[in-house]
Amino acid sequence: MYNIKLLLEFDGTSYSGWLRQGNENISTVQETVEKAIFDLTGTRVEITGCSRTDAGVHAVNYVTNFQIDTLIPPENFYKALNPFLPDNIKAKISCKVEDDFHATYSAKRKTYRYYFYFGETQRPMFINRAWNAGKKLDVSSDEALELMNDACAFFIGKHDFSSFKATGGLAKTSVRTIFDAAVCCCGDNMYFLEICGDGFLYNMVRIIVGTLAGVAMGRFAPCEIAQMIEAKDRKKAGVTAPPHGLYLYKVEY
C-alpha cells in the first residue's frame, strides 16, 4: 500500500471546483481524477487535495495524495494515469510520501496567482483566463502598479481578513498571515497577483483583487486598506472579482 503524492495541472472552466459533491450531473475535478485511476488500475480511491478551489479556478501545481495497492511504481504512476485524463486536467509528477502526508493539512504555505487587466474591451484571448477589471485607467501602468503594491504591503501579516471573506465558508477563524504579496505588471494593462500565505478564507484572495483593481481605479487609497482590515466587515472592501482569474500557484510542505 502506497501513499502517493500527484501534482495536478488543470484547467478548471468545465468543472464546478475541486470538491466532489455527490451530484452525477455536477462535474468536479476531484472526481474526473479519481475516476481516470479507477479506469487505470480498478481500485476505487478518495484522493485529498490541497484545497477546495470553486467553480472556475484553475490549478498550476495542485497537490493531491491517495492511498492505493498498486504495481505500479510510484514515480511512474502520473504517466500511467495522463492517457486517462481528460485534456483539461493532467498529472505532471508522482511519487511515494510518507504515510502521515496530507495534501491539506500537511501544508504550510500557499501561493495563488490571481491575473487581471483593465480596458474598455474585453480580450477573446484571456476569456476563462483573466478579469477585464473595468475601463482604461486614468492613470499609467505605472502608476496603477504602484498604488496596488502601496494596498498590498497593508495585508502582509496576521490579521483578521473578515472584511475579505464571503459568507458560506466552513473556517473555524478568519486569522490568516500573509507572507508575501505583490503586483506585477505583464504589458498592455495586463497584471497578476501573487500572494503567499499559511491559507485563505473563501473568497478571499478574490475579493482582495476586486479591491486592488479599486485603488487602480481611484475608488481607494491604499491606506484605506488598513481601515477595512480593522473594520472586520465585508461591506468596507472591494468587489469579488470572477473565479476565472485565480490560479493556485504553488503549495509548500
Given for the second form:
2 protein chains.
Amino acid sequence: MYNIKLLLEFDGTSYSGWLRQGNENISTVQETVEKAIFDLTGTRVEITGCSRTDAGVHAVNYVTNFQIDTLIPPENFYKALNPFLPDNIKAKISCKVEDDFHATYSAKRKTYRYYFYFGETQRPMFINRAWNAGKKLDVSSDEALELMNDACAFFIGKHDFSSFKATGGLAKTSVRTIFDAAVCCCGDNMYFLEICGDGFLYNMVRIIVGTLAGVAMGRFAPCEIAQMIEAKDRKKAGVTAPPHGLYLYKVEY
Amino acid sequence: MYNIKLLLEFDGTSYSGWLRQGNENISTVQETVEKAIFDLTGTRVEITGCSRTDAGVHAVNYVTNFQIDTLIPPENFYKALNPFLPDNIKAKISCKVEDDFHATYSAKRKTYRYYFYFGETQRPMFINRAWNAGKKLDVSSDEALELMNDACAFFIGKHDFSSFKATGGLAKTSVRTIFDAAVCCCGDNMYFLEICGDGFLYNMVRIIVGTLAGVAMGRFAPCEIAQMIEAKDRKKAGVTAPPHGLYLYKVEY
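After the form predicted alone, can we look at the form predicted together with another copy of the chain?
Every component of the complex follows; first up is the chain already shown.
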C-alpha cells in the first residue's frame, strides 16, 4: 500500500469546484480524478485535496494524496493516469510519500494568484481566465500598481480576517497569517495578486482582490485596509471578485 | 460618409479565420463583425481587415476599416457596436481616418506574438491558447532561451523567406523585412516569440516558431537558420506550429 502524492493542473471553468457532491448531475474535479484512477487501476480510492476550490477556480499546482495498492511505480503513476483524464485536468508529478502525509493538514504555506484587469470591456482572450474589474482611477498603470501594493502591505502579518471572509466557511478561527502579498503588472492594464499564507478563509483571496481593485478605482485609500481589518466586519471591505480569476498556484509542506 | 478605423480583439478558436467565406455553415470574424454593424446601423458594409488570419489564430489589436454613412460619432462607434458582438470578439477603439486609409495596404509594420511551452503534457490552462512544443533539450530555461534568441538574430533583416512559407499564399514575392524578433520567457517553461516585420508570408510566423522550438529541442543549431534561409526550400526549415498559439499583436501605419 502506497500513500501517493499527485500534483494536478486544472481549468475549473466546467467544474463545480473540487469537492465531491454526491450528485450525478454535478461534475467536480475530485470525482473526475477518482473515476480516472478507477479506470486505470480498477481500484476505488478516496483522494484528499489540498483545498476546497470553488466552482470556476483554477489550479496550476493542486496537491492531492491517496492510499492505493498498485504495481504501477509511484513516480510513473501520473503518466499512466493522464490518458484517463479529460483535457481540462492533467497530472504533472506523482511520488510516494510518508504514510502520515495529508494534502490538507500537512500544508504549511499556500500561494494563490488572482488575475484581473481594468477597462470598460470584457476582453475576449480572458473570458473564464481573468476578472474585468471595471475602470480604474485616471492614473498611470505604475501609479495604480503602487496604490495597490501600498494596500497589500497591510494584509501581511497575523490578523483576524473576519472582514475578508464570506459566510458559510467551516473555519473555527478567523485568524490567519499572510507571509507575502504583492500585485504585479503583467501586460496592458493586466495585473495579478500573488498572496502566500498559512491558510485562507472562505472567499478571502477574492474579497482581498475586490478590495485592491477598489483601491485602484479610488473607492478606498490604501491606509483604510488597516481599519477594515480592525473592524472585523465583512461590510467594510470591498466586493468579492468572481472565481474565474483565481488560481491555486503552489502549496508547500 | 466616414472612413472608420476600428480596433478589435478576438479569440479565434471558434472561427474559420478572418475572411468571409460565403458559406453559411462557416463562421468567420469578418462576417460576424459585418453582421453586428448591420444590426447596429441597418447598413451593410464591407470591412477591410489588416491581415487574413487562419482558423484558430487570435488577435489582440486587429485593425479594420470601412466606409459608412452614420450619425454615430466615429470615436463612440466601438462602444455602440459591442452589445451586438459575441463575447469572443470585442471592439476596443474607433476613430475617423483619412479617406485613403486602408487597413491592409496602409500597414507599415506588423507584430505577432506566438506563445509556446515545453513539457510532456498539454497544459489544461493553455488549450487553444499556447502550443505544447514537446520536450526541450535537457538544458536550463535560460540556456534554451539563449539558443532560441541566437537563432532569432538570423531572421532579422531583408531576406527571401521561401523556406518559411507554406504553399497556397497569394504573395507575389517571398522577400520580407524582419525588423525585430526575440523570444521571452513568461513562466515555467513558457515562452513567446515577438516578431515585427513589414509583412509575413503564409504560415511564416508559425514555421519560424516550429523552427525555434526545433532549436530548443536540439534538432537544429542556431547558425543553421542562415543556411535554411539561403536554401529557399520549405523542407529545410522546422515544423509548422499550430494556429492556436498565434496572436496578431499590433499593426503600425
